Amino acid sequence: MFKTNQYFDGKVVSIALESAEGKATVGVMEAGEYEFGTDTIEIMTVISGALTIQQPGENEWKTYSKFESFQVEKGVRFKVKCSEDTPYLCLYK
């Protein structure tokens, strides 16, 4: 059975699996910014439009975009920005 995780006052969506890779999610994230904090290590792979990433202890910001992936360490906060609707894939690992 699938779970469905909601936050941000549903502005991101997602639907929680297990991939042959392993657990993941398959979400949406509405056009905005966010924090999130990471409690294992996490690839993002965006699937359309780009999202926008401050890594912890990074000053700058680096844009990944239709099948570009990036991975988050566990036990940090990261932001992202996105200027449209944007899908993705995270593989906990």
Given for the second form:
Number of protein chains: 2
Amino acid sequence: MFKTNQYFDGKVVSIALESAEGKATVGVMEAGEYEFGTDTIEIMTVISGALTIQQPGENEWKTYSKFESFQVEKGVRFKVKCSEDTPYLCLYK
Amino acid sequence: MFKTNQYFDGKVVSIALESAEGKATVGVMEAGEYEFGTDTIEIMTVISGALTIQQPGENEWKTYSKFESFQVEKGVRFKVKCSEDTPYLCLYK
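Based on the form predicted on its own presented above, generate the structure block for the form predicted in complex with another copy of the chain.
Okay, now the whole complex, with that chain kicking things off.
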């Protein structure tokens, strides 16, 4: 039985799983801008479309497309923008 | 707001979305064997781990790994096996 979580009034929905690569969530974000906090190192992979990311302490935004990944450090906050429903995988390390 | 669906007593959970590539679901299957029916052509992509597929009318099973895709025709039933929680993307064409 999988646990589903909603964030930002349901604009981000995810399903928790124990993947081949470890603890993970697979989810979707609606078009918008979001700020997330990390409890572990997170490795996010874009499954379709693109995510534009602002890493903590940086001014620049960087865009990641289908099957591209980025890592965010533990215990930080980071910003994510997308322009359409964007599915992603998040691994917790 | 995303719609979440459960199948097989919650062993398969998916989230419906309108992706960059069209109508889609992103979801997860628990370890097990499942039979699905298609209402449209479906293009499934493995996000982590592997899915082993039996196409309709075939005896052989074929395994698809991370980021590999397979297509299933409209109006058929096909079988899927996996040996751990396996996230996938399904596009409806």
